[in-house]
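The chain below stands alone and is given in structure tokens; this is the form predicted alone.
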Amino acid sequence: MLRPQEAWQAVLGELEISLGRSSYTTWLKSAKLLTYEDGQFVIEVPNGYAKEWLEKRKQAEVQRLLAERLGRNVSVSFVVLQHRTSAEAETKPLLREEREDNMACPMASTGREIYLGTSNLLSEYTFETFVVGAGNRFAYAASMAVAEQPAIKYNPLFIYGGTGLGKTHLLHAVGHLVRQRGLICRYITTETFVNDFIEALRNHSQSDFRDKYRRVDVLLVDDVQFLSGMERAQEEFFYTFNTLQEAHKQIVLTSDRTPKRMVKLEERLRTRFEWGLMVEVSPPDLETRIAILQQKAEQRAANVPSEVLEFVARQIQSNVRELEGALNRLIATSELLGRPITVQLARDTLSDLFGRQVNISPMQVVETVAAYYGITVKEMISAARNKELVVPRQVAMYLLRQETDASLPEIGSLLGGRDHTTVLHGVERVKERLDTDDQLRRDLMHLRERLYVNASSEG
């Protein structure tokens, strides 16, 4: 029979090759045992949000794993570390909750002093939760990047994207990943700097409101649009970014649109702002939406049939938000009413989500392809092969499999009698170029307003 020690190091083996090397680094390779007496483990973890996110997602496995180690019932305890001073490192640790207040508290480790600020990271928007699509997967890839080395990649990093599309996601995600590291950062949104910056104008507090945004290791501003036409402020925010470059610290920046299109923004931090890498967030494909409301379906322990997730996921087109917003509520009426979750109770429970429904025709997607590419529909379904045809014709294709029932020998038919295999070609064609290609993107998602726009103008 293992002894507790012995069984708490083969479970880390086991966890280490499930979770994989990324998510084991970031919440379990700290964890050790700190008690075990009568069945019961006391795992000493570095912080607050691993101690949350193990409690959440692992506890019940890891008591699985401990006691079929043991050959006996276990209960599992995950506790804080405090840190404490060389001395104090070879006795028993003391257990401590992590501070929330904004008092500045000495890390022993170091003996310097930090600013700690609120924890206001939402223990839910992590790099693993975030589901990664051709849309994103640049400004998931980047943010990871700034988040594993701070202030040597890209600084600043500049996300900007639409409504709901996971921006403020990735910022809260980074906060995580650079708080488990141990360094000091704070996420806020451009509203609270403004107001902070008011109430410290008003109460002669302009030295603590520095302290306060630029004794830190890592920044993460949300909606910085939000500065543009507020002179003061931008001066002040202008002041913050210099220091903190200065000293080599990372910003990390969000927008719903590029530094050139904040029209009342100084030029100063406009060309600040593209100093570093600016990434885009583009509406997730089809695809990517099924994806997401599968994860959020698991979080909730919910059975959602595949074919619901997909009828969801083809009404709601561009708001991540949304889609999770019309999932939890399909969950609770089926909750509510006893009833199975089906198409049709989505239909009914989410129809004033949807609003009127709209019916896109695969000629329609023909039609709107050509004339944004400047292509006749004779053009686009003749056999030509010259490449101005080519990359239409194959987004066509992808529009049709993604925004239509059409099915491949249907399109294949559309298009000029072409075969099935030719159209899944060009599907997947596109989907390889939308990892890097930002054109192209942007042509899809222009694409997809123009045929529901139209389509509900019709309807």
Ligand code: ADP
The other form holds:
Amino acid sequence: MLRPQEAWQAVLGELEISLGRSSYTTWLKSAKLLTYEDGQFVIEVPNGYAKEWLEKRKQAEVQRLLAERLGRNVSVSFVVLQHRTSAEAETKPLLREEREDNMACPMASTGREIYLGTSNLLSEYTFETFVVGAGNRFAYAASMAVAEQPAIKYNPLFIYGGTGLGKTHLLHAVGHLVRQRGLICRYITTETFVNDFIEALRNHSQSDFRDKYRRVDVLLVDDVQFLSGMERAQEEFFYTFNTLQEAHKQIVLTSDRTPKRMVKLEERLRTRFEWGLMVEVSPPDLETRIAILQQKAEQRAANVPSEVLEFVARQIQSNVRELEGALNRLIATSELLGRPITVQLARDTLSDLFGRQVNISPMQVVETVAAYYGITVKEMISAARNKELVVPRQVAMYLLRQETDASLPEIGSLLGGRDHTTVLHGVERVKERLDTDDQLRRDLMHLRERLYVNASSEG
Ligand code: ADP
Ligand code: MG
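Now that you have shown the form predicted alone, what about the form predicted in complex with the named molecule?
Below is the entire complex, every chain and molecule, led by the chain shown above.
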């Protein structure tokens, strides 16, 4: 018989197939088994929308699937945790009162807004504290341009990319800069917009609502993917959008996916989202990860040796939020135990985070890249040097370097006995091109997605 965690993973796999990729990503991808006790599953979901959607449409099915797997009756509840970083949520055992407390206020969102205060912007999310690297250079430059000259260049600016990669940070940074210049700016999450809208309908206060969102010079809207499927709110958003555009006001949007991939989004909104400039943030490379850790350590006035920074940066690869969580935990543990921050302490304190990191084998990378570009592994490792093969080969070199522990000579020998300098050249070529080549950045994002999805479904 399966253990609860295994049963949950298996059910997630089935739901991914039955729901289709995009619904799955929207509603279930970050759902986690929080606790299991005597047939009672508590699943953590990232926000009130996911909770509501799952409760309304999927609760019975999830229960049935889990029951089949475990061979017993089960019940399932979905909760949204607040005031907690994801790292804490994964390690701290949850007390019963806390759990009930959380279930009592389901629609509250991420909890971050609580710290936003009246200014609505997080003080530490500025351009100065944003570390620029290959994955985010373009998004950074575009955000800066928009903040310096709102509604002149790119309108709207649409920033998209995976979770924890700095989209919200950039949005706040734009906000700080335009406020310094005396412009009126409003930052909102899409959840707030939708909640406000529903509230306005209920209280017949639509005109206040409209004023609030339309009397601004710059409107910053976070996570617009949550508009998917919200028909009335989309309509209202459409009018807000048009009013602002016509008045030459700047709009900046973020989303975890491109407008094309937002299913259940009205066509007229989709075209508007695509109107201005779309920029992607992709996962940071090793150097950028180290630089981010360095900067966060400095912000906390913590003395973290560079070998420890590199060690952590090598282990945690795809998400800046997790990177930061790991560093925070390391610093806290060092203070609590009165031990200096060393690689050994990092190993001891963070092992569970590293354990969760999926391990990707070098051969998996080669196979995934070959399949992605529609060539065979044999072609990949052959001596032939036509362009259709050279590019995938260099991409494989780059990914092997970034995502596995393989050394340059090991990569060379895996790819048909090539010299380590050839590998180094290939890796460098890809790095250079990442700065200018959008398509390549997208390819790498998709490749990483495939690698991690396959690796975690096997694990
Ligand atoms: P997203 O909105 O894309 O999910 P966030 O903007 O919330 O991600 O970023 C998650 C955390 O990582 C934040 O604390 C943010 O400050 C930090 N972060 C992300 N990218 C960078 C970066 N390039 N430099 C510094 N901090 C970053
Ligand atoms: Mg965000």
